[in-house]
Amino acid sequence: MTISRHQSKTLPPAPPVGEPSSPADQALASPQKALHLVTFGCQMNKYDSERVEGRFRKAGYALTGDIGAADVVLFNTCSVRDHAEERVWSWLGDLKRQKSARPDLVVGVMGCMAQRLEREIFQRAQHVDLVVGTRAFQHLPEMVETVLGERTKARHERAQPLSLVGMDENPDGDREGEPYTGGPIGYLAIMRGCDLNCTFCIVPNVRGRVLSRSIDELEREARWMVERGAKVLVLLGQTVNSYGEDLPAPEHGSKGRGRQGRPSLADLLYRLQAIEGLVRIRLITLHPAYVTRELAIALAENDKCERFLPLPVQSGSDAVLRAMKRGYTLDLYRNKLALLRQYLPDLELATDWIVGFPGETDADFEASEEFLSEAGFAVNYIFKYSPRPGTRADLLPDDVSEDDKKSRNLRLLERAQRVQRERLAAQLGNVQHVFLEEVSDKSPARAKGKTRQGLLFVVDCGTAEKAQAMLGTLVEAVVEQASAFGLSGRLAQDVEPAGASHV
């Protein structure tokens, strides 16, 4: 592992995280120093974040939410849209004063921002130390130490910044002797990259290609997470079910459900529903061209996942959809989506769109309306195109005026909630099955969490006593109001029975 830019220096490995701390490990920092960790963007990176702060915690760190009190602050970047990396540059330069009157205090940028924009950072922020991509923060503590060392050396004069952005390495492993910090909901990335080419996606240039991890290591780390207080895991991918497409078919033995005897996503729902302990399996995010019928019945016959599903489909015209380099036709979506259906039929679905991409006509974009009706999506992401340098569609004119991309954004919007309006109103009087996650920001006696199909539910527990008590468990609720954007009611037991129906 070579540090790039200003030094020409080998870090050492680090070390296997599932190994006792030897008494270097130990010394790399005092249990004084503090860390304070930023994170921007998906669920990816919570979960490298999670992943962070525990190698810190294990080199003796502590964490604080209170940044004026570390000794070091990270930023776990996002570089989907410009919107997240502008947000960066403004907690850079308040940062930049902080520095001066703490010259100690070590900065790092670490993520797809990193990963994109190494040498612009250090042009831009002079006072950033760290610049580390996102297939290589497990080697964070260790170069914070040699930071802090070289500035020993030069007797506190700012040594030269480090940066390490090489895509060659696998960040993951076991998590042994790592503190778990993610409580009930846990995050697992099955799988790092994407091999797909959509024009306007910038992950694969910052993420890097497909690299699956193992069923059995994937395992071993559910096991842990769960043995440490997580109900729920959520798998996360570029493209989740694509899954397995890297990985060797099996010489002898089992062959797995995906192509030519590979392991699949399926394969893995199949291990970890055997879990003890483990409620719920949610997934993020998937791919049209990747669902297969082996899937759709490792779904049904699981019964810990989840009958939600996130599946973009960015546009309703096959032309945009061919602009857009997504691999799929609508009708191959509609098939897809009718498999799914098959062998799930209390299936809701969440779905991106992207309105004003290049040569989107009026056309085109009713006929992303019309879809968006027809497929009765219960949960819409809808977002205004905006060119991202180093993809293919930054190439394109950007040709849809933005007054037509406002209002084709409002129009969308609108449309959608009508639809999940109607979706969701059609839950009035069943009684959901709802895992509690966190008690409402606007009454302590209501919990929030989300249905067997992923469905927001704010439940009235009665008291804040019982809704605190509940977080973390599995209740029946009635629902009793619905809107375009979620559930709520109260506690079965506390209503009148009234024929509802269990869902």
Second form
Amino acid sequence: MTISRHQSKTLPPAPPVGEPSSPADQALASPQKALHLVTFGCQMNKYDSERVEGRFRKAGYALTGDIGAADVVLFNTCSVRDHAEERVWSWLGDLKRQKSARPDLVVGVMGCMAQRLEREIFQRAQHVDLVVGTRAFQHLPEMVETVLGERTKARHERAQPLSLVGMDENPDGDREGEPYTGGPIGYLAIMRGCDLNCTFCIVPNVRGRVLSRSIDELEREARWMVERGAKVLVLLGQTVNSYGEDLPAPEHGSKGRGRQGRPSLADLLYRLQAIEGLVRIRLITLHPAYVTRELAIALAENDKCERFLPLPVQSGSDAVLRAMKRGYTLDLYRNKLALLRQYLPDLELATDWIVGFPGETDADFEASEEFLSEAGFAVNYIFKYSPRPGTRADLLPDDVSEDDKKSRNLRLLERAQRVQRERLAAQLGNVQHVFLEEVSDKSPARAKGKTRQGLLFVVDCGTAEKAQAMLGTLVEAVVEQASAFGLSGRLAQDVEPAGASHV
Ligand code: SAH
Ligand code: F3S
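Got the form predicted on its own; any chance of the form predicted together with S-adenosyl-L-homocysteine too?
All chains and molecules follow, beginning with the one already shown.
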């Protein structure tokens, strides 16, 4: 671990799990300070924010939604596209006034942007006190104390900013002694980083190489979450199906289902399936190259696994896929889909697309449109190519004009909506098992949830009380309407039996 400021110094390690809190923690505990935490970007960031919140709560902090009442403001940031970073700069700009009015406020930036731009953040936003990278956030409570201590020493003058962006630690570990704040949908990072090098992608730079957590540690955390109310576990990683590739192959004893007997995602799924009280297992995100028969079988044999997989394709053109160094051709992707559907005939898929990658011709783009229809993706996330400094694609000319990127984006969105509408309309009349997650903003008698195939379903529960009481449970509902974005209908018990088919 390196801390950079004027001189290098090492922070004390994070307190060991389950031990009584240190005197420093007790000092933190009184009087109670408040943390305001703003999270940008993906689910992995949401998980990291939960972990940070847990650490601060353990150190005696409360969480506040009111930035004006906060002692510490933290931004958990995203670098995946330029737009994501611009939003953070704008928030940081807004915070400048708060900070000049309340110089005692501690302002920190964590996550991918912190990792990528460490020094630039201090230069451009001089009111930032702390910059903490993607594998060092476990130290944040102690770092805040260090900043406050330095300020006291310097008689409230501005303390030197502090940064921690080393990649040589695992930020996870046990959560004993921390409160669980995740609710019924529990995020769980099963691995960190990515070993692939798609030419457009900044993630390997900012999140480092793959580090899989052990199956035992993950099972412990999963049980800890389920005991505290998690019903759905969302297993997170950049390529969750490469889980275990970096773990050692066992020399003897029980072998895993991975390469040379290594533990794999399939093994983890069998382990988690056995957890009593757990209702569903969701995966985000898979990579086509690591789809194996063992995984397809494990998904089919473990009925808690959703019949829904995010499997980003990015483009329908082999030339573009090659330039992206995605590691598959369209035919290989087709074969992986066929393999998955052989074992999971009711599988639905989500995918990501990039339009306007350098060199993408009209014909390349049309191949994406065609493949979207051919594969029948139920959910499509479409992004305009955004050059990221430090990636290999950034060395290529960004030669698709902004106008073309915009119109391709729109065209692909239209195609996606058409395909999604057809795909979802096929569910009309079916009975679905829906796990209800939250009350609809539009009507308190309706609750939103997901089907086992990952499709959004708004269920009319009859009354607001019923909707509220059904949150966090599985209900049976009849699909009465379908749009491009989701299904809606009533509880099966409220509908006259008319020979609806069961899904
Ligand atoms: N690990 C995932 C993706 C991580 S980033 C995978 O295996 O694909 C999430 C999505 O953002 C990507 O799938 C891609 O579609 C999009 N994305 C990443 N870098 C981008 C860039 N430079 N410009 C536009 N979109 C990008
Ligand atoms: Fe990025 Fe490709 Fe990994 S999109 S996260 S480098 S699989």
